[in-house]
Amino acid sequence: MTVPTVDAATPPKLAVENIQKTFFKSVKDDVVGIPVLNGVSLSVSQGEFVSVIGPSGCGKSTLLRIIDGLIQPEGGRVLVDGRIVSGPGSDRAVVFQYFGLYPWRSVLRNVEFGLELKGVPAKERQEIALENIAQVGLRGFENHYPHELSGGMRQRVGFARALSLDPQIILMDEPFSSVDEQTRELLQEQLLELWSATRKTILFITHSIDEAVYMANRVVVMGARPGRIVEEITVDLPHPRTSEVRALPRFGEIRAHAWEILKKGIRESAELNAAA
């Protein structure tokens, strides 16, 4: 596996600067603000694979949606190649936890969907879709429907759909959490192979510390709500990331360190919920 190199001297591909986000809800006759993100700053270099972990409710998914432009922050900004993000764009694509496939569309038609929205001619979008279906290992399933596929296969359709748009940045929101453990490990290996082959920049949200350490160049740990980044951990493990990597002492050291940080955040989150 050829690992994309990261040039620290170049400006970041993705820059998240001091993001602030509050959600509001009605309580009796009043409107109460719930701070979700508090001053989140993060940079991701071209070709880097960064995992984000944190306690439930710390704003990981909200941060991902702000980066994609689906939600606007109250403060701070997101930049891609130095350009401010003001909404969704073709330079970013999201792979969601629950596949997001249209049940009435075949695999081919699901992968073509984003290209249709962009107005790509039918022949061209079919060629692009077929190429990416093959790349994720689903050749022969082009005319199948989502209900005819396993969970892992449906998630690979989601990969193919994201890749078909040829985004510069792929944002992944717990993409493997709804599949069984064996399928999860296979999808992890396939994603790392795709990352190596395409040199995309990936920001990967997960609840699994093992997955975060195994997949990434860097693990970003968020603290309890309101979410903020409490530590960034460099993952100095060898590539390719085979199953043997998980047995290395260094893997255990990084995992243990990440867990200690995360455990503190979980305790803080529990205390906040108890006081609410």
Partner chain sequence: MTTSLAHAAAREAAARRYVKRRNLAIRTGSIALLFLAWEIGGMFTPRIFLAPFHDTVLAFWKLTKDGTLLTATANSLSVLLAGLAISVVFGALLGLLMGRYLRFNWMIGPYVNGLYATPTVALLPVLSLWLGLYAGPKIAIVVLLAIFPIIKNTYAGVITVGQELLEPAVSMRASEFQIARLVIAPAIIPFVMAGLRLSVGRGIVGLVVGEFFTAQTGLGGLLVRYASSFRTAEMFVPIIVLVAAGYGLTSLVVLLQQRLAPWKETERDQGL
The other form holds:
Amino acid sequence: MTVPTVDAATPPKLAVENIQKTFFKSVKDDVVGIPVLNGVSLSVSQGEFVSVIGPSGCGKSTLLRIIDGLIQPEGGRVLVDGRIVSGPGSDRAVVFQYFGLYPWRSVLRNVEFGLELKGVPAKERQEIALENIAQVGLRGFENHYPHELSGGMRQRVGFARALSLDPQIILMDEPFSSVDEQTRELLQEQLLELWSATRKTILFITHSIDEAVYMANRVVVMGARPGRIVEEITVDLPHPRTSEVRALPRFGEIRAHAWEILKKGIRESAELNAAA
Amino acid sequence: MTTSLAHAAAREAAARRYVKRRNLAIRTGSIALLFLAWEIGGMFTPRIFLAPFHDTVLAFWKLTKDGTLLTATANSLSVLLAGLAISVVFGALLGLLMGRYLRFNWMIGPYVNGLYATPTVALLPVLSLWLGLYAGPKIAIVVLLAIFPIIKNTYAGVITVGQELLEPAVSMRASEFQIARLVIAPAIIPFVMAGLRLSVGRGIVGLVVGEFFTAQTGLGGLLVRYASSFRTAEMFVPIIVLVAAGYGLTSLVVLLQQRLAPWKETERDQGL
Amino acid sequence: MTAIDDIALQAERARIRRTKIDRVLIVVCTFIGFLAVWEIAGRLSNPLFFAPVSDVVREFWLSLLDPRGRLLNGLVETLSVLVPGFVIASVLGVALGVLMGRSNLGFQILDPYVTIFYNTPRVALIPLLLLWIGVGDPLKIVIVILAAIFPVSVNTMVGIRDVSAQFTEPARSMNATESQLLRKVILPATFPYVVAGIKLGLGRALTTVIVAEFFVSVSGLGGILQATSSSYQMAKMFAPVIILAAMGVAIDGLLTYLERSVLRRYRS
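So the form predicted on its own is up there; where is the form predicted together with its partner chain?
Complete assembly follows, chain above in first position.
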């Protein structure tokens, strides 16, 4: 296992070291363990945008939950600024695939939710929430309820909620997989703008190779059963990323390369399974 | 082009209006037939078995005017509402605790399930021995019938409050108390209401049985009194009020359900 | 790597085992505690109002052993109206539900009645029916039918109306006749709803038959309850309660099992 070299003076923003995670399944009277993550290590620096792709079942969502502290690993550790993570913290925020909004709360109250939990006074949290609602382009929808919004709008509420907590790292779990193609491209652009404006560190899980390459500085490719990192690809495409970037030959090359690795990973895990 | 479309739409609208009117006519005719049969049947049957429908209408008017009906209804409703209120408060609380704490569920779950399946009216004789002749045993039997659907539904609600609602709160570092107050409590309201909807009908059964067999008060008391003196015209009056109360209270709960949890409605529309 | 997995697996196994033991312990201790409280309260209180559990069990056992005793007779009497009444109610209820679910005319004609009767507390009709039919088994059978038929028919109707196009479209496209569609697709798809309706209906029937027996008060388990409580025979009074609880739980358990095993096949 390669542990990323850590400069003792300035530790990376986020370091994931040799994570092991097993899920247990009841089979009749016994339990069997299914290894989900096996020795996953990753290092992300301040302000970086890193995508993680992999076949379904490779544990990428589990990895994200371990980084957030929602799930505890059996082995390995997660460090933020060199400090060990033991549970969810205000330095990280998650944008969920299923949006994670509360149907009985208006847009404003949903965005305020995290601040409310922290005990921020009502007036202050409303100010912060309104600002972030405006930033994601939902001004005028403050008093709407989630069931009155489209999928894309709901996810923007999810963004606004994460942003209003002012985290250093934003963890995104396939945030655009439940919205349609056109909305997805608009949301991608909006996210990139927000990223370049705020310079947050972003870990972005997706199952779309195109999206992974288009959005990130670096693409982490995972393999399945057990989940592990197969390769990391640096994306040397120019910023700002606009739709023209997708037409560049270099974009096609990186995309094709990522697909090759992904395929190899899928084939290998199939062989591993056959051998076992 | 547009005019032909407009024509087609107008034709469709007319057809729909026709269907609606026809259905209404059938329904009205169907129910009118019942009252007609009642009226005619009453004319040719000895009065101790059935009085014609118009006699019941007159009896309704008379009992309303002399205040008998109002007193009885107020009496019954206060028992029913007290029983339902107790059921909602304790049912929701027990369901919440059972869903949230596995050990508590293990402790009282078997008894809740057992009593839900038991015809609890069987306990009425002993309740009236223990709680005397006033409202006590009546409220108790209403609660014994009405509380279990609320407990079960609330419990099911807490269990189905999925990761989708819990995970974001945990990720934003909510305390156990915050999760209970801000996530679980609002999430289970629709389930509590669904339980209450079932409880209204069961509660009315409890109420009537209580009024039959403990001190004979309220609408159930009137019913028994008229039945035992063969006053068949008057006898239908409390029955009608009870049906109306059941229907009215259930509709009220449905209305409340839509007001308190409008998102559930949309979810059902989308077939989720 | 395997070492970590192995340790975790052992820990998980141990955790599951501990949970199982905990559960048994808690259930058993709660039950013992419940019986102890009942026993002590029974011994401390006035025998006219409450009886210790040991007396109740003894009385229960004695009346079970006596084949000509009131308890077994009462049980047979209650079952002999409950079973036929319920069979009739189920058959009629499904027929009514099919009629309402498949025919608009049937729905429009019957729906007002079903709405009224569904909202009528069944027990309120007992005095009326006493007048019309008189004391006896026919009365109780009619009451059981009235209590059970509406949940069955409403559930059947809702089930039929909810049958998804995913089921009916393939059959239609394969030229199924209306009767084939009903028998081979719609009714099987509605089955889980019917079982749920039967479960609800049986519960209501049980309650209503007890109340009818309170009225008539000479026969059945309800009659025994009336007689023993009015003569303050506390220990004897709990016997029919125990039987009714056991009946309720058994019926409920059986139908829940049926519901689950049916539903499992329907999920996929």
